[in-house]
Each structure stands twice: as C-alpha cells, then as structure tokens.
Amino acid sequence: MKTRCSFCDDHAIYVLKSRKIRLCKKHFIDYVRTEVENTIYRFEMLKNVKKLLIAVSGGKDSVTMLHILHQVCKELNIEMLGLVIDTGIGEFSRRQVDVAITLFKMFKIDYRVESFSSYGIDILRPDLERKVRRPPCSICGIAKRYIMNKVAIEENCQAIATGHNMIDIAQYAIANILTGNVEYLRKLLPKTEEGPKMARRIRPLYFIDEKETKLYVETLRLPYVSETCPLAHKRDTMQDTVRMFVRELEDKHPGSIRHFVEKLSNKIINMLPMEEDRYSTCKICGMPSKGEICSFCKIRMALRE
C-alpha cells in the first residue's frame, strides 16, 4: 500500500519526521525550497548585495543551492556570478568542473574556473604534509577559501554562497566545543559581514539536511557527483566521528540537530565574549589576515622550499 502525501493524494517520497509529515514529489521541492527562502530572508541573506559568487563543487550541497538561489536571485534582480575550484584531485576533481560548469551554462550564469595548480598546490604531493605540517583536508579547505574571497573581491562580489548543511554546521559546532576552540563558533552563523577585502558569507542550506539536498536533485534529477572525496577514505579524525555521532543522532531523534543549530545561531554564539577579529594585510599577497603573512601565503612558501 502507498503512503500518501500529507497535504494530497499522491504518492509520498519523504517522511519528515520531526513534523511527522509525509511529503510526494512536489510538496518535498516546495518545502526545500521554502526553507531555504525563509534561511536567505529571515537572515538578511542579500541585503544590499548586487553580486553574488555562488561557489559550486558539483556535490548535492551546492547543486541545490545553485537551482534554489538562481530563482531568488532572479526576483531579486541579483546578478550571479558561478565559481567551481579544480583542486587537483584526478578524475573526482573533473568530474566536479564538468558538473558545475555543465549547470552554470543550463542557468545561463557567468562563471570562473580557479585551479590549485595555478597558485603551486599540488593536494597529491607525496610530502605535502610533511612540509606544510597540516593534514591535506586542512590545506585544502584554507586554499578554497582564499581563492573564494580573492574572486569575490576581484569579481565586486558583496557576497560568498556556500552549501554548507546542517549536518556540516552541527559538525564543526561540536569538533570545536570538544577540542576548545569556541571562538570558531562565530564562524559558524548563517551569515558573517564583510569586512576591507573580505566578502560576506551566506549558508542558505543553514537548516537543511543533508538527506533532503540528495533527495532534492535526484527528484529533480539535476546532475551531480555523487562520489566523495577519494582523499577522505584516507583520514580517521575526530571529525569524521563526531560527523558520524550528528548523524547517528539525527536519524534516532528527528530534530534533534535542527533544534541544536537553531540554538547556535540564536542564543549560544551570542553568549560568547564579544571579541572582534582583527586583521591586518599579508605583507605578500595584500589580502587579509591575522598575521604578517596569512596562511595561504605560509602554505605556499612552505612548498617551495
């Protein structure tokens, strides 16, 4: 016997727990869609933004962040600018550009392709971590998010989309109460202001489960890589526990992580001390950072040597 839908008679796709809800085809998209709307404009999302970079990886995340904001920014009459990252990592990496660049040209966005090889990083290096004395996922991460401002500033982007989920967000809230870090906490709103040379980051996917976005482009069947990073079968970290631990948590009680982010982004980042972050200019490449030479830059020299 077919589930129905809660709200008409077709056939359900997706059961949402938390609000005891079954959803069918349509009722599932508008819902994603919904919630990621009420995200933008519940947080000031675009305010005053004329451009926006959209940065896609080609994964579920940032394809269904890419289809939902590409409407919005429509109505809002916001020019989008796309960007995907070719970090070098083999055919995972091709198909990622592949991907993005096959859907910023179905929207009919304007896009840049930035790749690692053309700042002098190679993520497959043999010694990598020994000579920048960070793990590869670590270097990575701080290379997309330079290169991501560095466009946006270049670009007269006011802001940076990233697809970033709830599951992502509940991971990195609990890996840095665990290990101390809670100023990392303020990273982690929906939305942080720009600053001199630094972009405003948005995370419209804020509230959405990672189990919905997958949902939402096979439904749509918009195309993606639905592989994982070949690098990530390699790690055993304490995050990719505790990932393990949010996840496991969400499954066997619905909302529990919704009810955990929603708190974070409302009350427990706001108990934090107010400490404003203070940056100065990299003394070799111009652009922010909290030292004489920003960690970019360090990781760079690094791989000369």
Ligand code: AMP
Given for the second form:
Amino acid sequence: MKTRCSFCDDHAIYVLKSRKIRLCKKHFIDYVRTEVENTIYRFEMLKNVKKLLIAVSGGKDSVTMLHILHQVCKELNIEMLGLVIDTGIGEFSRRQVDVAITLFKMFKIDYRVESFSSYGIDILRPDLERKVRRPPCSICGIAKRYIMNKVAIEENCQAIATGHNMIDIAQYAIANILTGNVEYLRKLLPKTEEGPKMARRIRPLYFIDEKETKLYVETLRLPYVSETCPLAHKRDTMQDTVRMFVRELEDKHPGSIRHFVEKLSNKIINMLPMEEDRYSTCKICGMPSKGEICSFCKIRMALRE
Ligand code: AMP
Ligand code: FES
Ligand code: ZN
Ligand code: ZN
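Alternate state requested, the form predicted together with the ligand (shown: the form predicted on its own):
Complete assembly follows, chain above in first position.
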C-alpha cells in the first residue's frame, strides 16, 4: 500500500523524519522552496542586492538553487547573472558547462563562462602538486573562489550565491574543529559580509540536505550532472571520513545535523573571538589579499616557474 502525504491524498515521495511528516511531489517541492526562501529572508541575504551572481556547477545543489532563486529574484526585481567555471577536467567539465548553459538559457538568465585555462591554470598538469605544493582540489577551490569574486566585482554584483548544502557546511565545520582551525568557522556562515572589492557570499541551501536537492532536480526533471569530479580521489581523506560520519549521524538521528548547523549559524560562531579581517591589496592583481600576494597569484606564479 502506498503511503499518503501528510497534507493531501497523494502518495508520499519523501519522509521528513526530523519533523515526522510525509510529503507528496507537490508538498515536497513546496517544502524545499519555503525552507530556502525562509533562509534567504531570515539572514537578509538579498538585502541591498540589485544584481546577483549565481555560481552554477550543474550539480544537483546549484541547479536546485538556480531554480528557486530565479523565481525569488524575479519577485524581488533583482537582476541575475549566471556563472559557470570550466575547470578543464575533460568530459566532466564540458558536461558541467553544457548543463549550466542549458539552464541559463531555459531561465533566460545572462551568463558568463570562465575557464581556468585563460588564467594559466591546467589542473591536470602532472607536475601541478609538486609545483604548487597543494592538492588539485585545494587549487581548484582557491581558483574558483577568486574567479567568482572577480566576476562579481567586474559585473557590479553585490552578492554571489553558491549551492553549499547542510551536509557540506557540517562537514567543513567539523573538519575545522578537529584540526583546530576554529577561526575558519566564521567563513561558514550563511552570509558573509562584503568589503572593498569583495562581494557578499550567500548560501541559500544552508538548511537543505543533499538528499533533498537530488530529489528536487529529479522530481522536476531538471538537467544536472550526477557524476562526481574525477579528481575526487585526490581529496583529503579526512574530509571524506568526516562526510561519512555527518551522513550517518543525520540518517541515524534525523535532524541532528540541521540542529548543528543552526547552532553554528548563531551560537557557536558568536562565541568565537572576532577575527581581524585585515585585508590588504594583492600587489599583483589588486584584489583583496591577507598577504602581499594573494593565494591565486601565488599559484599562478608557482606554475610559471
Ligand atoms: P563544490 O565545492 O563543488 O561542492 O561546489 C560548491 C558550490 O560552488 C556549487 O554549488 C556552486 O554554486 C559553486 N561551484 C562549484 N563549482 C563550480 C563551477 N565549476 N562553476 C560555477 N560554480 C561552481
Ligand atoms: Fe575542482 Fe574537482 S571540481 S578538483
Ligand atoms: Zn501532498
Ligand atoms: Zn592576486
């Protein structure tokens, strides 16, 4: 016998165990949208934003975010600009760019495609790790964040939206606690403040489980890239272990990770001393930097040597 939705007669496709409710297609989609909208309003993510840069990798998370934000921005009369970064990882990156462009066209959103290659970064270079002394995923992360901010500044976007979900946030937070990098926790807020040449970063999927974004794109039959990055095996293995732990905890104790990110976004972060965010200007590229030369320029210099 089919299980019924807690709100109507249709059959349920999702059980929200933490709230003990079952949801049909319609009520599941409504639930995800409402959660995301509440997060946006609660943290004033779009306050004073006239133009929003939305970073779309084509994965389930950023596709869900795009689908919801495109509606929200329309209602609030906020201009949107799509961004997809071609990281140059063969067929995987080509699929990401294709899917993102298909969606930007579908939602009639202007977009930019940026490539690592035009910044002199070849993530598949055999001597990459030796020259830069960082694993490829770390280089990729620094380069993506730099490019996102650069595009936002060039295009007069006041904020950048990324599709980090609740499991990503909990994983980064717990890994940083384990390694003692507690000052990094401030970077995991749902919204980070803007500064000179630095756009605000917002994470509208802060309270959404990765299982929910998968079901969201599949229910609405939105195109998305289901493959994981082929370089994922080179990732920090501790991060993978922490992720498995986070997943298991949420599955065995529904709502526990949501509770954790909730506490992280207010209580835990407020207990940390204020970090002096003393940014100066990178003497090579002129973008914000903690040291004389920013991490992105350091990577590019190491690759040129
Ligand atoms: P990840 O670090 O791969 O989990 O990605 C987190 C978020 O960063 C995604 O949800 C996107 O919003 C953004 N992002 C990651 N990769 C790309 C990319 N290649 N192009 C544009 N945005 C990206
Ligand atoms: Fe950048 Fe995997 S997506 S290394
Ligand atoms: Zn229903
Ligand atoms: Zn620089």
